[in-house]
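Just the one chain here, laid out as structure tokens, in the form predicted on its own.
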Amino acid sequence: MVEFRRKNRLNPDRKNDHRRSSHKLQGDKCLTLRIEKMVQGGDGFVRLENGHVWFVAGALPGELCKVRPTFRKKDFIKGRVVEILEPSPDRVKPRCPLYGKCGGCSLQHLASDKQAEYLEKVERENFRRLAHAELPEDFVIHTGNAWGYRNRARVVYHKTPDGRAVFGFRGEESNNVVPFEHCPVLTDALNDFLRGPAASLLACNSDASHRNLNGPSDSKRNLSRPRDMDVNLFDNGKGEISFYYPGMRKSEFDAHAVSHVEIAGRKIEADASVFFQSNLGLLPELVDAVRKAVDDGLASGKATNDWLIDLFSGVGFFACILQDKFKKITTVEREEGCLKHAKANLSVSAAARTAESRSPVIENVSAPAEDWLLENVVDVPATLIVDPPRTGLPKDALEAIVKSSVNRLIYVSCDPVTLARDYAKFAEAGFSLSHAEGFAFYPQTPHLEMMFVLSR
């Protein structure tokens, strides 16, 4: 997704991570394995003659590695490289000293200029295996700066027992805090903010926020303990930093959390408590791809300019950018925090239009996408954009789209696996893949955004 929604690639929620289960292994002997290929998530894959499947963190295709098993289940074993016996020519020394300790940037051992090539192979195989189809030959992955690109992150504000304040990320396979002084994937502005005013801005409010979270009865004894506080940071591309943390007072939220970003000639309002794309440098390429897909749909007659439906719309990003093309626009987003920004973005953008230009009818709906689809009849070939979370389209939403008069949709995905799954269901209903593009918004990680254009 490109919109403000519940996504956090640098520090994912690990409370259900199977690697923390009782099956975690310690002290097992290392094996020597030849890595066959890379799979979703960036691990190396090996299938042994006895049928055992291994997923190896830190390994590249073709490498001969000594691997320590870390987790075992009935149908697979997870392991980690402890020594590279025969390295891949594409292997490089990780730039960050916290590689393997911090929970982010797990692909730093692969040369930056090779990462898109490897990810394309992974996604072509995923699509073949999960959707029983081939990605188009002209499928391309757009890339940008490999370092210093990330304008959004969640960091941990950590108070040490001696009262010092440090910033860190969650550790690999744990919730431990890994302090850092400089993160090579963050923008210069974010690094400067963390080294400079961040600590003082947060220090005067962190105790208050923890009192709010823990309640009056716990506040006194908690003040003497070390404490961790997640903080969302956002650089709007002009070096202006907004931030948010749980329990933030409204006065501070209004002063420090709200941000404005200029994309494709539009000024987009949001705040640091909700999701926004983390790579502003590459975002215009996705915008151009979606615009072209919309124009092609209108020109083909499979979609019309009567109605743009933007499902999982967040702050109305796509609707705001595309609104000049449509007579009516409906944004659907369940998060109330996003809805207020969608209303502001579309109203401000509409007000900025020329007097000669006709403003579209705008409706911003706060509801789950599947509920809205079930309750509203789409009986015209509307232009439809869906940008769901990692879980993909809910079953009811997909079925409602299939039963509607929509003959063409633009599907923006932050998880290629659920995208392939959903495409297989659309294909069964008569849709075909007209166009596909990838966007490497998160260099040094195995994550990939994709855009599909589906039509029938």
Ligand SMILES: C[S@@+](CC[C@H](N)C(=O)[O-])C[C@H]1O[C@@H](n2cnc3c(N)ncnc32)[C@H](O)[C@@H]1O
Second form
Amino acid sequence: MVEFRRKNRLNPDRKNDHRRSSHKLQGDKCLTLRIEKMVQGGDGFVRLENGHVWFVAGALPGELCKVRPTFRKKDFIKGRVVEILEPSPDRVKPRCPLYGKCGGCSLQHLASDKQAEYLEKVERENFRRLAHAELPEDFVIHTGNAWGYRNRARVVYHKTPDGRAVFGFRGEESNNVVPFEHCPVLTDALNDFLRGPAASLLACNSDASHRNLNGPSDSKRNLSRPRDMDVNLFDNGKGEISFYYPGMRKSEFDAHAVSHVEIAGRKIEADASVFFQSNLGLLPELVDAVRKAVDDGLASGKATNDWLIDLFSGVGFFACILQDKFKKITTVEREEGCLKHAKANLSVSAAARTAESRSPVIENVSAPAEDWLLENVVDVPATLIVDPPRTGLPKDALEAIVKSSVNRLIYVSCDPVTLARDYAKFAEAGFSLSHAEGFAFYPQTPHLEMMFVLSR
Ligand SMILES: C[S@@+](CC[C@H](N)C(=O)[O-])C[C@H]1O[C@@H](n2cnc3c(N)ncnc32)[C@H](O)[C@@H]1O
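Given the form predicted on its own above, what does the protein look like in the form predicted in complex with the named molecule?
And the full complex, kicking off with our chain again.
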């Protein structure tokens, strides 16, 4: 059992205790370790004298912990804290009863007001290790609400054998559903929706889709006990909830999945089946940072207002908020479901323009960014924004950008590891890091949003 003994504070003189205690395997195969630092992903890290490297879930830097190994590989061992012998002063009791069970919010044992500080250290080291470069001195992480911030989620709708509907998340170590009554990082509106109308709305709408999903031969068995269904939920910031599940009928999709969000004075259309940013509270700060980066680029002469290219554009979010600055705009997104929203988002705002300002030429493309880059020559110093998924930029896309006339790009990333990897390749090709900012979009988790400005 994990103990939270706060009176036995960290003693710096005992920093190297793990070197004495590390080889003492206990009867229960637990090891006592002094944690050196936090690493990417939020685990505690320690390297022992015998060369063994441990990644310890639930441990904080400086803590002395009993750790049970959970997973071994040739060059590292993963473990989980079973008892904290000397807690960090920054340790707190996790607020949620599903901590360690539901697969999310694995950083709840760290005080909310310390999380950005720890993540900054992790990212500085991560960048040094992976990109062999330093994050700028003035790198800051913008923070917002630590709880109740998440306006977008995927939950599992589960019907118990006695016909009750429950909502849950997929478990941390299995695909099992972990039911919850209240999730403290979701917005109040999402929690209210799940406690209130969600079950009956889904029950009315989803039976036919269950039959479709499992095929006709399965329909009888399925009617008596439908299998679990993943449901995407979205709160547009005004308490209006949209939702989507696979197999949804078109009429239901139109009625329940489509939403409108107001950000930075723009009304943006999206639906719950496609990507949209999940921290609306902090999003205006990212918008301001991107706008400033664009303005700085235009002022520097390294980028022109002839062409804005928004790659991995989703529903055209960045293009929409920036469109009044450009003569031509291209959005490129792989998910076909985004295309109609991107068209609406750019044309609606264009219609709202004043008579004096000329509308930009708009091109909304549904294609992989790497294919579009290979087929289209970017031979002007266009303003380029890339916001790829966790996997980072596809190799072909990165190479095409390097060969193009783009001299300055804004790289928005939800994965600092692939960002550092891609930065290293851009640096080899002559780009340098002009500016970097972090955004704590996912408090209670080790994830971080970053914005880099690269130029050559
Ligand atoms: C992190 S989201 C960013 C979306 C958008 N910029 C926004 O802020 O709403 C990444 C987007 O890239 C899309 N995507 C993933 N791989 C892609 C690819 N190879 N080419 C184009 N789009 C891709 C995803 O469907 C997703 O919409």
